[in-house]
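Shown next as structure tokens: one chain only, the form predicted alone.
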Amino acid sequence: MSGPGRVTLAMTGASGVQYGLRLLDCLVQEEREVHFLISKAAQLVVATETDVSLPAKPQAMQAFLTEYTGATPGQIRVFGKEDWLAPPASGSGAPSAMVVVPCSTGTLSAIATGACNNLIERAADVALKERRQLILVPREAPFSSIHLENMLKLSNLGAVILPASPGFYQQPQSIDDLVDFVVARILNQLGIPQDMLPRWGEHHLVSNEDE
């Protein structure tokens, strides 16, 4: 298996909560066990961008998840904002890679600050301290001062950032397309195999090799 084996899937309160849902369904046919953080913000932007109702329990959203992903029992594992015992609140017990997807710039500061007010921020806190990866995909425009000190700030201290911006080169058909380019950037971060967007070149390749 490439890439890791658990993942700490965070999603908070930026428009494009496609993207971790698309993510988590990735990271779930690829047999990763998922440890999945969402903010109460994020919870309304999935209400007012899909049709998905999410429970607002922990152990309820994780039941739905698991059906609605098609995850194994136990795969996916929801907590709380404040369920400071989770495996993610220690660099003892956190997987050894992160994804905030979208991630909204209160969190982005939050984070640049080591504010840690909730398990979103203290997760990604561990990742930074324990120098595990650490992929902040954030969704703004425009980006003020504040947001790209902040990013210029977390990526000098070696977290990834991902900005939410799809390419065309692959000539997308669908909403879908879009939002498939960025979850596979970002599947391509953590080394997990992904056959949504093929490599910048291969096509070019196979083409030569036909010639």
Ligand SMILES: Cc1cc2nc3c(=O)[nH]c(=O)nc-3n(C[C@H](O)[C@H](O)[C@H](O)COP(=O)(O)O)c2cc1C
Second form
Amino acid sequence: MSGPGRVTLAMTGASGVQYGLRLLDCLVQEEREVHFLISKAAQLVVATETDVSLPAKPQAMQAFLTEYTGATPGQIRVFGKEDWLAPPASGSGAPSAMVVVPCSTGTLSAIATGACNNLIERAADVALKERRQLILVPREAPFSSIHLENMLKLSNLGAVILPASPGFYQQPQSIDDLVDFVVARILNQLGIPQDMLPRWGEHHLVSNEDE
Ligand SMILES: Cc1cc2nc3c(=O)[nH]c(=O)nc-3n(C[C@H](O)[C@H](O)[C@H](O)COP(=O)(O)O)c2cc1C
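Beyond the form predicted alone, can we have the form predicted together with the named molecule?
Then the entire complex follows, led off by the chain already shown.
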């Protein structure tokens, strides 16, 4: 298996919750264990941007997401925002990569300052201090100097800033294609196989072979 066996996936209240839900789906299909965290604001965005009726309580949400993605029992674990005994809350917990997608500018700021006021912020803080993979997918337009400074600070600390800005060179035909563009980039970062987006140069090699 290439890439991490376990991923902490946090969804926060920026637009683009589709990216987080699709990543969850892909991680399940690739047989990864997922520790799923979601902020209150992200739940509101899910209700606003999708038809998904996500239950509010962690246990009910876990059962719902397990069925929604076709995960095996126990493959997805959902933890509440003050579940300080959850594995992602401590550096001594089993290591995992962490992705915050979408990442609100509020959570970006909290991670940049080490606030640790909820489990998402704490888990990201743990990822930074343990030098583990941390991928942040911010979405805002335009960015203020505060956002940009926070991103630079986190990038210098080793986090990957992967903005939710799909490219168009694959000639997307649908919103799903745009979502997959960003999710494929996240999976590439994690080293998890994906066939949604050819890696740059692969098309070129094929067309050269055709000549
Ligand atoms: C429908 C909706 C869309 C939002 N879009 C964004 C966004 O694109 N980027 C952002 O940084 N915040 C956005 N917000 C505001 C955040 O949700 C808000 O700042 C919240 O406090 C973030 O909390 P969290 O980081 O705990 O999720 C949006 C809120 C709503 C309700």
